[in-house]
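Just one chain is shown here, as structure tokens, and it is the form predicted alone.
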Amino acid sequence: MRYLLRRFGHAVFLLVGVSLLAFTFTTLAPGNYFDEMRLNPQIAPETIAALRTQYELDRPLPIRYAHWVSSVLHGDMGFSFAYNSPVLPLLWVRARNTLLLTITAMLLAWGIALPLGIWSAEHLGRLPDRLLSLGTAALMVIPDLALALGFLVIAVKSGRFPTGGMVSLHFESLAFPGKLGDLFLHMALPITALVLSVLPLLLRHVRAALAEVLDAPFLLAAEGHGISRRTLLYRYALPAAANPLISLFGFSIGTLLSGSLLVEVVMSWPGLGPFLLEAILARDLYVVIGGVLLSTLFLIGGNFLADLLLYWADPRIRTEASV
């Protein structure tokens, strides 16, 4: 247990020293939400200044942050200036969309790259296994933009997929079976770009962390007393592998989450991508700081996951954490 405390100290210290620096730099940048506002000749200083002072854009720093945490405290997480209203409700809708994204994203990724990746170590070397390496270099070295924009055209080439949102303008008159047709059709690509953009990596290590138990004593000796080879692979050899794989859980969830703010931006699916951006053009200071908080709590969020995974699955791991 001491482990899994001593993790999440680390995880809330992470998270603080994150929206430290995410409010200190947001609030030093250049320009404020109100500055366009003193181009508008319809719009009088003084107004302008109380709208200040009501913010508190003219107080020092530290008791901006401090009430600021305060807010995050009450759920509030700030005041959107551009929406008049408490951030963390606006980031919420938007979040629950991402999280739909990059969940069903990191399941499939991971359902294609373990078996797939387990097989290819047991032809190691051989030819499928050559040509699976050379298909992951390929897609590589395709940045994330690319494959985004890529499915973009093909989208608007062949007229089968929509072109971005989330459902249809029709999407409440239609029937649950349907609702789910329509939600996957809007979901397909930005899947599929955010699956392809992560895969060859997990392909990677899942066939290196393979590779590299496949031939230890004890397999072999399994092996000796007639255990089918399936069972050797997923039985055996898997949980022998576990502990890098669970820790590549945990980092993919980091790399689909950026990922897919830049998927959402590209193909509009209505996520924390396209707000976030808004927001910064915008100026929309505590709407900004939000997001980069509320992204830091998922990736800690996934990492502490694999924390608990590696405490469950190696019994090494209990044992000095107990001494």
Partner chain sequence: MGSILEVRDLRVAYGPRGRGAFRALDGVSFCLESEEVLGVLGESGSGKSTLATSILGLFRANTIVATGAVLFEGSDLLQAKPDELQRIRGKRISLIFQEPSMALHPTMRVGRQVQQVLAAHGMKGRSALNQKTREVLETVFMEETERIARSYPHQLSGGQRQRVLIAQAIACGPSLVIADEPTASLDPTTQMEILGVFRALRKRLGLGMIFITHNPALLAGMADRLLVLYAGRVAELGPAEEVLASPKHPYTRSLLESIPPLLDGPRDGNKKKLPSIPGDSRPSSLPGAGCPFEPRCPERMDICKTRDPQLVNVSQSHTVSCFRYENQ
The other form holds:
Amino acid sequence: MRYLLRRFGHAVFLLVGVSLLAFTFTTLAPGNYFDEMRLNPQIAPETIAALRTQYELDRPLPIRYAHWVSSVLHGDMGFSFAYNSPVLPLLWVRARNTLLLTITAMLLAWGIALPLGIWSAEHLGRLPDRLLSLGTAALMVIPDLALALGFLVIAVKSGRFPTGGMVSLHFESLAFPGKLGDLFLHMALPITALVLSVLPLLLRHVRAALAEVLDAPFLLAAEGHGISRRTLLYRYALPAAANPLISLFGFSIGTLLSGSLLVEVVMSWPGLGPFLLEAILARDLYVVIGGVLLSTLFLIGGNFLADLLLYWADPRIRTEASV
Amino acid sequence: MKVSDNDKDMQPLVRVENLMKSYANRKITGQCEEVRAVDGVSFTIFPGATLAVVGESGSGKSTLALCLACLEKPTSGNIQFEGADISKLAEKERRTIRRKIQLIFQDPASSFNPRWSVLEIVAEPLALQGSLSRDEIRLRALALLEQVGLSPEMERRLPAELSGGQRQRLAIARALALEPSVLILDEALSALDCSTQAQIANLLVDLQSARDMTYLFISHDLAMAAHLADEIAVMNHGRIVEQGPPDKILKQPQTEITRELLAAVPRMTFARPEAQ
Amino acid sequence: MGSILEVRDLRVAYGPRGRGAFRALDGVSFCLESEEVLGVLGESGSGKSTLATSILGLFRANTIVATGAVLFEGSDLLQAKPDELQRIRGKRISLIFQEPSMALHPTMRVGRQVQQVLAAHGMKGRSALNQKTREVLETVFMEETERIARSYPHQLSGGQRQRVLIAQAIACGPSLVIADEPTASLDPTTQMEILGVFRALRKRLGLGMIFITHNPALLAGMADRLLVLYAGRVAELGPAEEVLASPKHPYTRSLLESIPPLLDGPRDGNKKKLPSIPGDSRPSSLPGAGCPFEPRCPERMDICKTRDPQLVNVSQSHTVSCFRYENQ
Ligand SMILES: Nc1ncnc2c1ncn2[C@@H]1O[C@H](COP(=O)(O)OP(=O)(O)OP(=O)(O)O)[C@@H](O)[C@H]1O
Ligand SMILES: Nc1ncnc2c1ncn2[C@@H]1O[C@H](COP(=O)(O)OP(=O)(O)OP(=O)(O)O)[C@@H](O)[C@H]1O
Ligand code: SF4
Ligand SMILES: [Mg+2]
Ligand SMILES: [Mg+2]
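Having gone through the form predicted alone, I am curious about the other one (the form predicted together with the partner chain); can you provide its structure?
Entire complex below, previous chain first.
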């Protein structure tokens, strides 16, 4: 239990740190939302000044941070200047879309990487394994952005895939299966780009971790008891290789999330990515901070999940912690 | 209850008092079940002496060894080494003690880094010391391997490429590398044939007389324990039930447990072969 | 009684990284009658564990050659298909590995590891499996069976782990158990109990065994015949009593002489040297280079260096590989 508590403490510490950094950087950056407003001759300077005071932009940084923290603790993430509405609901809609993309991509990537990696480790050094290694090596050197752009080009050329957005214009008129299909069609390209961006990394690690375990004497012993190949691979070897893979799982959440923000921008998926970019360009202070904070929260959540998994998977950590 | 050469006024090197160690096994239902592995053990060992610990499987011998080697924290009781209590030290201080009290694990196979070669495994503790040059380390390591009967050809093998007994001898060589003042041998000879056992036992005796080393010899082999030890302690269910000089334990056992152990020792039912 | 296992000219070599092949087994042949217990003695590194695993066709990744034949009920296990082998391993022939800490899965409860063996050989139904697992564990653990079944390997003592291996091996009622030092980490009392379990199985199921050990005294009451390995070759093979009482091969003789007579003999208090065989076994890398024991043999002759000694019969069922007996 102490182990988990410690991890939780880390998480809180990280959240505070990130929010502080985000706050400092965004406020220290030159210019703010009202500077742009000032260029608009239709708005009276008095209005702007009033707004500035209302949003406390004149107060010193530590006080603003303190106010912001206390309002966050009350469930209020601040106010979007550009949308003229509270940040939280705005963020939430976007975050949901981002999560949809990331989680699906994650499941898919691991769903492919595990069996393929295990299979590859089992045939270590043979031709199919070597071809696979070559393929992953090639995929690794292509940057995510290039991958996403490439898929965009494919989408435009083939005309079969929608090139942006999450649903078609006539989405509301569709029946449920149609809706699902439409959503699926829109998701296909961004997801593929995402999966391909992490798959090589996952494959390599799964393969390496399994290859090491497959030579372990306890597997030879289990084989000597007539345990079937399938059980041997999935029930014996995989759990034994789980520790590094679970850490990798935590890491892959981060990569996928950052990859997802990028892919969203390129494929105009209505997630956090384009939203944040817009907010940064418009200097929409609280949206930026909120977005950064939310992404960090997802990351931490993912890693916490990984820690929980590790705790569950390795009895040695459990007993160490209970002493 | 003490193990000494004969000096009455000598300070004991190790003094264990009322040592207890229990493990909490958490059940699925959430409740805790306590396993008391060591349950109030006291003894002293004088420098240059050997205490043998024998006893039934699961009686707490290895747990005792782990506590003594600062690898487990005792639940209660204290362990004095060179006059200072080492049972409640912080991790950093424990590390320096571990150098002086070396433990040869029972079943040491899983205590090696599987990617290191035989030579690297023995050289690592020497290199950590930091006072030797590369060549000196290599020579020392090879000499240690030679002492335990591992041929120099094996220096580049991985631990997985050795036989069980060779791995055990590798563990012995690694523990000897740091020239500890106390060496705890947890079933260190059990995977060796008679001849190799004799060779290592002779080495241990030599080292003891040359360097005044102190041994805690945990074994199921009563004959070997009797040969090496100044005193034998018999453990049962986490306690020492009987302790005394080997002759007394072997010839006049006081407890039923010791008598059972002795009676169960397999003996050659045939006449021993006469040397020609 | 017919023979259930025949090992013919088994040769196994390991390919160490960057060096020449290391011949761990160099032409081993023997036969095992059903219900027979064959004791195997030999120095550390003589190839006993290699023999044990090779019989079941289990090879480490760096094994480079394995030739010869292992005939079990007439079919060669070295040529058998994977699924055929899978049906035999654990069910008909099972193996008790030498080092318990390496032969158990580190993150699986030991009860489940025993259960997996039962499940692998067709036992179905949760309650039946649980029931049988408990029964098997109870044959090797006199107390605390429940706790031990729920423990992970690192929570058990050395002897408890070893008994889990034994439980796995006898779970499916095999007709042959290859036991590699099955009692090395057991105290005499528990050791006797475990030997009792083996004896009972032998009586009840006609269990045959290949019993590898360092303790010749264990074999005295247990084995029918005895195989002495030296540097991957058979040095001597004969009835247990005969070999133990009057060993023929110089190596067997030296080995048995190095047993300390400590327990019952007189003790004079001081730690005197124990007898051991001087020199170490470094098998020659070339076949035909003479008797492998020659460098250490107290009875060596000129001929010993010139060619390999052959196995010769000194009595009807007792063979020795030594020039001393070749012309008799
Ligand atoms: N980490 C642990 N968690 C829970 N129980 C443990 C743990 N380690 C040991 N035990 C239990 O404590 C008891 C004593 O174990 P220990 O290893 O000290 O026995 P031992 O005397 O060395 O036995 P053996 O001769 O079989 O090696 C055993 O019953 C064991 O199951
Ligand atoms: N994977 C391997 N690679 C290279 N050499 C090996 C490998 N496994 C074993 N050997 C060598 O083969 C020889 C025989 O090993 P084996 O494990 O069969 O010995 P053993 O008779 O069981 O010895 P012990 O009594 O010490 O267990 C040893 O000299 C060992 O060093
Ligand atoms: S053949 Fe020669 S060297 Fe070999 S054991 Fe016999 S006498 Fe000794
Ligand atoms: Mg122990
Ligand atoms: Mg062996």
